[in-house]
Amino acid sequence: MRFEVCYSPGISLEELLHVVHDYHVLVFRGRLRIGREVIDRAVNLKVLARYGIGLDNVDVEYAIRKGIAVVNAPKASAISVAELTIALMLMVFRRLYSLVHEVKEGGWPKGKYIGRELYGKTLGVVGFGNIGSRVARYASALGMKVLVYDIRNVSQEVVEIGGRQVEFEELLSRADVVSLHVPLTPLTWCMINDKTLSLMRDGSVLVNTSRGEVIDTYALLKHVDRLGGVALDVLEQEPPKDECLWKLVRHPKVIVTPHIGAETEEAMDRIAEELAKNIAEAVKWV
């Protein structure tokens, strides 16, 4: 099967809605908003094809009302996503972002920073996908006790890394991190808020490297204070404008990544085969 392929990154919606009734395959990132309207002029579309996981940007049940089929590469970035979170967690727990920063200013901050082991600690992962199955695997290998929330009954797979699924309202309140790895739906939207922040002990660590609107960033400066930290791969609005965000950017507490989860040479490889063989698959039956 072959393709004439037409390469526009950085292209804007205005833009696309002009081009997109020439298209019969669309490949996108999750810059771009795919909804009705989008949808409405591509009138040749067959295929809408997110270069990445997440389809929360896309109208999805629309398209496939208009016979679009929608494929996406669920898997291919699970290695990177897991790493990166893994890495957030030993940043808080080791006070790294501020040993080095303070170095590269000159400084040699020895013993002003006292950091904590990841080795004996409780990680509640919520959402056992292919990245929180991953995460929490990756965590039991470190010597940290987990538990899982997740709608699903995981409790098998779960015992099988020697951990526990548990109610998410006991993960929260016995987790010295809590690891977010959920789609965005309007289950998991603001599923941290004021309330189930609450429940997190003091010093309990949060982690999101899933979705930014599954965190309540106005609950959330309300408690950060007494946390132990937060880390960020993923903001409710990317790049942040909005001053409260701004105020939990750069609050002390707080690191933020620029949604580099799936940013790996490694990844991006896999996430082009993946992609490439759901379109050609959809392509046979659309």
Ligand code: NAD
Given for the second form:
Amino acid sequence: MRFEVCYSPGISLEELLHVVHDYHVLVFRGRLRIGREVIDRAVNLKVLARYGIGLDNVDVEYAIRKGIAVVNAPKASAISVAELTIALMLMVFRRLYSLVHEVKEGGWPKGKYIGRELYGKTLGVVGFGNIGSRVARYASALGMKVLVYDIRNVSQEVVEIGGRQVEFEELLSRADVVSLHVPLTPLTWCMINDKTLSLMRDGSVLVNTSRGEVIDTYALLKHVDRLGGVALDVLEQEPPKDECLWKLVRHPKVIVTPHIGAETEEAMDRIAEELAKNIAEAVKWV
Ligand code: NAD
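Moving from the form predicted alone to the form predicted together with this ligand:
Time for the whole complex; same chain goes first.
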């Protein structure tokens, strides 16, 4: 199958609206919202293809109603995101950001930042899908105890890695680290809020490599001082502009990476391959 390809990585929504009628397949990432406005103008479109996971920026139901197939690459980046999650936990527990920064500034802060081991600590995994289950396995190999919360019954798989599926409240109140791996849905929107943050123990750590909107930023700002640390690869606004979000990003207990969970050579190759296969399959049917 041969495609003629037009590559416009920085295209604006306005520009897209002007040209989208020319295309049979639209490949996009998370920056633009592919809603009714785009879909209504896309009169020749057969396939909407999200480069990566997460279809939260697409009106999937409307697209399907219009006869447009929606595909993504759901499994391709799981290893990279899971590895980043473990790296973020280690960064917080060993205070690596401060140590590396001070040495670069000419300091030698030996003895200033005493870290903690992950070994023996309890990890709470929220969402036991492709990424969460991997994080749980890696953490278990590092000697962490694993608690899992998921709306599906995954207790058998969790037991196999020596963990336990529990209710959300129990996970929050017992975990030394809470790591978020749920999709963004109406049920997960702000599931980390003032009430649920209140259940987290003083000194516990929050890691989010899922979607920024899963956390209520204002509530997190209120609780951050009593937490042991916060590591975020995703924000509700990327890049952050809102003053409240900036306060969080600059907070000494918070480290933020710019949504790079899937940005490894291996994951990007895998996403491209998986997506190309899914597009080729989809155009046969629509
Ligand atoms: P997945 O669909 O494989 O797993 C999600 C899990 O969450 C499932 O087990 C599901 O049952 C569970 N879940 C759904 N709603 C829930 C709820 N209300 N409460 C508890 N559990 C719930 O998804 P995945 O591939 O593991 O991706 C997880 C997250 O990571 C998504 O938000 C995705 O967008 C994000 N992601 C981020 C990056 C990045 O660059 N940081 C890259 C890829 C994916």
